[in-house]
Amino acid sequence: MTPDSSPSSVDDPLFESGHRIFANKDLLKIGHVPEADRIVGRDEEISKLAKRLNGAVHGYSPENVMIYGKTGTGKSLVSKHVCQRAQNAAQDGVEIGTAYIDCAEDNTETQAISSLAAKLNDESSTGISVPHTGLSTSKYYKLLWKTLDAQFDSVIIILDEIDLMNDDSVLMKLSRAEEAGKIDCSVGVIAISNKIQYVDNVNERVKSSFQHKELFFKPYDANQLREIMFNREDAFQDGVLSEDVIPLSAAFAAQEHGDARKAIDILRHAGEVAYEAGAEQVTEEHVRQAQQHAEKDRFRELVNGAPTQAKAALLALTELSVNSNDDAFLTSRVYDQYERICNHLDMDILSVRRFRDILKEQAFLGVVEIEKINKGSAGGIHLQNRLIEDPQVVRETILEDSRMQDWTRE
């Protein structure tokens, strides 16, 4: 049969002819950069950034930018957004490039830079070839800089969940590249973490070359996040949602510190629900459901991206919860099962003072929580340590790890 005589559509009864609960799902997506007038609660943060990148605009160097906050407020958003502007704002004559790096997937050097190589990188324009794999990493610096001269004259790179790369070298590297004679072309980074303290742990030599402004964004309130998902309701099919899905879906949200992809999560997910209920409408119910499911999504990502040491940290708090009557236990005593956990998986074992600052990170983050107890005058301040999510799924996650298995075959 050729293309012009086939049918151009045939009715079969095993699928729908349209989605009953979902219009336009890719509203819902995670990585989706809405439109400037569905973006809540930002204009500060954007304001902010933009002038940070304005030099890019004009054809000089942008300035460095590290971007602090919880998971869920808008970071990567964000920062996605302002760059789609400035390449849309560029004056006449003035060619921007921006890529977009996730440290979590890229997370050695050599990840990150052909990853920005490759993404850079119009073959048809340069006649340069990248390959994925196979090349030093010093090769990898040599295409990537040769593919920005031969295209750009200033390009922004955003490297999102950077505390979770392996070498802090690509900071230097990359914020040095055109003062070190490496290119012409002008190159401005937005770093982007969840932890407050990544830079204080950054070698001092790289510090003093990315020269970088702080920007930190703040949770969203629970009435933010209502305007986020109400920006966000054509995703859904008109007259689907019950009016108190998310009114729900926010409040729950606003609970987990003001996370808006917690709440584009359980609305996609409570829609999910339904479908599969075969019901007509997204109700309080499947919300409910919905906010379950999300939970340990949300928690299995955040322990899964968790450095090796992080993650036996919060082992040695599982597995004081799973085998104790208390589910909060003092730091010198999960300290105590950590160093265990070490020499039986033969790991370096940190000080206390660096476990301490581990457990902050992981409250920070929202999978535990610490508490200040006073034992009176003679006993003194101390931090009991609590895990928020079920310690038998903490234990399931962290076992994901092959490494972390070894601690099961005692």
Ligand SMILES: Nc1ncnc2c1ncn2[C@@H]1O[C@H](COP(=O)(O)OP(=O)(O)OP(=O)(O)O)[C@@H](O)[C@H]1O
The other form holds:
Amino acid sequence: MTPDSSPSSVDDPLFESGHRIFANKDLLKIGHVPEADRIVGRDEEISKLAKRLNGAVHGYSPENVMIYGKTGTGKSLVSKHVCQRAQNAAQDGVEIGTAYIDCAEDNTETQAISSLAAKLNDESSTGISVPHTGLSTSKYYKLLWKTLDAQFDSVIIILDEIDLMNDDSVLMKLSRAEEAGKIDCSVGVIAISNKIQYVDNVNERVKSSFQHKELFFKPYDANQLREIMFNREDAFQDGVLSEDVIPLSAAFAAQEHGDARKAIDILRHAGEVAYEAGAEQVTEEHVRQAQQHAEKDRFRELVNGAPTQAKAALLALTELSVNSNDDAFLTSRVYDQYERICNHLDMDILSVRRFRDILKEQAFLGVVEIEKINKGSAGGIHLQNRLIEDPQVVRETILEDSRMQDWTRE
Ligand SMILES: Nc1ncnc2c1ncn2[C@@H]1O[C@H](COP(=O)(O)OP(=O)(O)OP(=O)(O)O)[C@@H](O)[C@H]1O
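So that was the form predicted alone. Now I'd like the form predicted in complex with this ligand, please.
Entire complex below, previous chain first.
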């Protein structure tokens, strides 16, 4: 039983009997693969991918597939789902192995191959032991080939976030192994990336051996996001979710692009906020707080990593936004405020040109929106700057930097 599922009773009154809010929080875990009837709007992608992998079910070679799509569009989920179904559907006597590698974690060739060998090896049946570390890349490849031949007719390997792998020859070696006579087992690779141009940048030799078909996943619309969440309503105790919670979480997640990961994160987080607050129900207000947290997290990452001068520039725009009814300000006005901040913090003051570049960089990162305004023939073109996110959230985040905190002290 998992910590958040509801146990029937607990003897010690120090601990609660069951969870007030969650009935099965595992359903809201990001890596969770829901049953087929909980997967929304991906029938076509599922069937296309199944066609590519069909060979494996009969013991022949599955095709290699490259899947593209923005974050949270179900690429990993659909890949894992189709792999599971291929394993279940395998013809009598055909053994299919499947493995999932997150290239953000295993980002070198050696790590990826040692992880693959370890995941695919069942030591009790092969008698092969795969040490976690300590072997050369070529030894890990040899171990991998041995384990595959000892157990499987076909193997499907998912390489998620392949663009983060620092050596693309993994693709070549995996797809050539059978042809090169290194193994009898056939191997298919599903490579997943958010970057549409990934294959263009891959080495030509790799490209020519990794003959692949491509699949594109579109973002979800708000209705699909809603359905995805309604299908996991039983993660919560009966009657705990108030009516607006799922539609509002879907609306927030649909704002940037239709990201199911974001939708589920907000929903789970709203439940946690409600629990922490001692509430009996998850309400719209908890969703808003969860969304603010998510925004803050994203911002914290962007702003924490920004140079001090960029923080001062953002603080200038933030101060104007917080203390005025307007939300967009001419660069000259932001610069004046920036000068005041730099003087107060005893920082160097950059030229207007450098300052403009900093704001442009922040616009590129999605923190600031810059708009050109035309003030007629005499006035010329001016730039207006607007914070994209809630100025209070930005302000709090910037003031987490101890150097910036001096701004609030007289
Ligand atoms: N069609 C769907 N039906 C139900 N749940 C979904 C669907 N698509 C995505 N999800 C859920 O949304 C979350 C994110 O999905 P997934 O990890 O598959 O996205 P992804 O496209 O691989 O994202 P990333 O590129 O960030 O890895 C998971 O919890 C997944 O279960």
